[in-house]
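Shown next as structure tokens: one chain only, the form predicted alone.
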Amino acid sequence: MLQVGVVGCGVAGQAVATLLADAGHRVTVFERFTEALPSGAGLLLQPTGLAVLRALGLAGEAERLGARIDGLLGLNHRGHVVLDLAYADLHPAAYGLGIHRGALFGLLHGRLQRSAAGLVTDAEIVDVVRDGGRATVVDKAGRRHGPFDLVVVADGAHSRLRERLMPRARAPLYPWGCIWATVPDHRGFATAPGMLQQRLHGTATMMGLLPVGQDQVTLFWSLPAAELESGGSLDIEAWRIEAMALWPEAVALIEYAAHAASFARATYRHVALPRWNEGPILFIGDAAHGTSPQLGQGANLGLLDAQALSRALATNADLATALAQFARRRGPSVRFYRQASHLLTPFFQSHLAPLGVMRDVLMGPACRAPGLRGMMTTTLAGLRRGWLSVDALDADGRYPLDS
């Protein structure tokens, strides 16, 4: 049994804390806010992430709260297909799940509270101090907590602990981010097809609609990160006009979002660590491998990190051996998605107009080419282990966690 401290109460943090507490470890979660609350928009759970929720006993409730997604459809401003992928290509029973981040947070938080893990709020962790083979966390008020046999850092893509504890880590800010809003979808425009839909005009204009269940849809709009700086105002009327010109069929959703004017802003980092851990300090989730959201893998990769760590600790009595096994298991897949996301993003979010032309010409036909379509669909579903290797779904169309 280990004494484990978890920094961060997001998707990866709550999942790993619950799994480790269920396995008998003594776990304490540290959250910087007085009350642990969700932040962010809708997200797409892949078969991989759903498998971890199933292991936590949460998949059924997630499916009740979310919306089944059968594929991805992206059109350019001329109505030409840029992306058209279907989970059914992998297995007739395969699917993704659109869900609001708040709903997923609520499920994970309730599960955390039903576990034996402890939760310390109003404790912003600013440092982790090593003491031999153990580590102590230090909060902003100077309080020390621990020592712990293992400290799991899961404080997100903008992690300050990563900057302090792994100075060789790279985490540049992507030059593009987005605004988002979750709006009612009473007319069923987005929810009826069961698709994540996108509309694109070049590389500088992108809008997405993701059904997230409960008759709601999350709307995304791409913007340069410089326009998303805190305190800067958004020209909602200009956005409304541009969005309706790009996607006139979505006018009801656009008008509602413009009238509510309740857009949130998101920026992203491309995170690459020289290694997963520094002794007893381990990074997981976006703190370890944040990417752009273009491939829709962030929450799924974090959930898989949590499951892989729990399994590694269960099968190895020695902590160093367990962390080495964890790194071997998670390294190839994370490296692939970090590289693929970084390569793909400029074709969708950049000022490089020729890339938009290349995308429009090549990606639609690629979706119809058997070999390329297979790779693109397994990438969407979170199944890639690398550029040349891939996991397979089981006979029921589910992701086998022990694969």
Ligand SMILES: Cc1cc2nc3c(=O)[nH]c(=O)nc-3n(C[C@H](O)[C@H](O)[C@H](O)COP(=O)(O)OP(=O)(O)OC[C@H]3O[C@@H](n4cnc5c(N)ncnc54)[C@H](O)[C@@H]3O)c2cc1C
Contents of the next structure:
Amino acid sequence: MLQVGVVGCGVAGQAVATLLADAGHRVTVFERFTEALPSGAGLLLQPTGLAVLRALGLAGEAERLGARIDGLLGLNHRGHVVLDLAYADLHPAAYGLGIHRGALFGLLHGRLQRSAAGLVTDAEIVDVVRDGGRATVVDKAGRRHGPFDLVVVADGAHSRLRERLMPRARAPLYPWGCIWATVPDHRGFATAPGMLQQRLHGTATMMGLLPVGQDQVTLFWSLPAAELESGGSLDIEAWRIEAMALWPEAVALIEYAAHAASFARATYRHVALPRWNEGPILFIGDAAHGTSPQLGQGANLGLLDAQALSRALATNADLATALAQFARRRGPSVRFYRQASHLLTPFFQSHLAPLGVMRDVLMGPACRAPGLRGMMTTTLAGLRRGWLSVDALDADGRYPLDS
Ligand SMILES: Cc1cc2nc3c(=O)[nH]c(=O)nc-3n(C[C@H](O)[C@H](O)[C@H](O)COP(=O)(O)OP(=O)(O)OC[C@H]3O[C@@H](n4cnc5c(N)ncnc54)[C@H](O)[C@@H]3O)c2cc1C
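So that was the form predicted alone. Now I'd like the form predicted together with the ligand, please.
Below, the chain from earlier opens the complete complex, with every other chain and molecule after it.
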């Protein structure tokens, strides 16, 4: 059994710590915040992420708290279909799940606390020092924890440890991000259709509505990262007018968000590591492969990382062999989603207006063309292993974790 340190008590960190503690490893999680807390917008869980929650015994509760999502519908400002995809194409029982990040966090955190893993809060890890084959984590106060046989770094897209420990990693800030707010939807405007909906005007204007359960909807609005990073205040009245012009039917949600003025900001990084690990220090989740959220995969990929690591350690006595197996298992899919995200995000968020025209002309018909529709739906559902390789759902419409 291994001594394992996990940096970051987010989606990937909590899932991996719980799975490894359940398998009998001695696990300690380090989180910079005094109290481990969720931050961020609602999430769309794919059949892949739901399968990992099922393995953790959390899928039933997640489904109770979240909202079933049957597909994705994106229209442009003229009302023309840009994206129209349905999980049912893959299997009649397939679906995604919109869930408030707080709800997902609560489930994972409760499960972590019921496991044998330890949690050290108020511990911002600033370094991981290799010590022979083992590694010791160092927090901001200079305290040293360990040594551990394995340190799993899951400190998110803006990881400082990645900069320090993998200087050859690339993690540029994407020039666009978003603001978001979660608002009540008592009239069922967005929740009733059970879809992730988007409205687009060119590549500079995009609004999304994701039902997240309990009559709540997360509203996303695209903005250049420069505006988000400046720290200046947002002109909510100007936003309200623009949003109403783009999506007048969503008036109640827009008005509520404008008056509550409780927008949070998010920026993204496109992360690429030269390899997953440096000896006993392994990167997972957004720290290893953050992308823009356009494809709705980040949390799902992090959950799959956690499950794949737990499986690799269960089937290999030697750590180096287990980490090599983990990298082989996760590499192709993560590479595909990184590439697809790089390729597609500028069609939705960029200053490249011609891409918006191409998108509006080509993507609607592509969603109806049999081969391309299958490619797009399997991409949405998290099933791609590559441009030519794809996993299938099982007979019950669920993602088989051992595929
Ligand atoms: C607007 C938006 C919408 C999104 N929508 C979706 C979606 O629909 N579907 C989807 O699957 N994904 C979505 N994502 C992506 C998803 O949020 C991330 O992929 C996911 O949260 C990554 O999980 P993680 O555990 O790797 O990192 P995080 O969840 O970011 O967790 C990192 C943790 O590490 C802690 N930490 C950081 N540094 C340190 C340190 N030095 N020491 C100790 N602790 C530290 C942080 O406090 C945090 O608790 C979206 C992201 C954004 C921004």
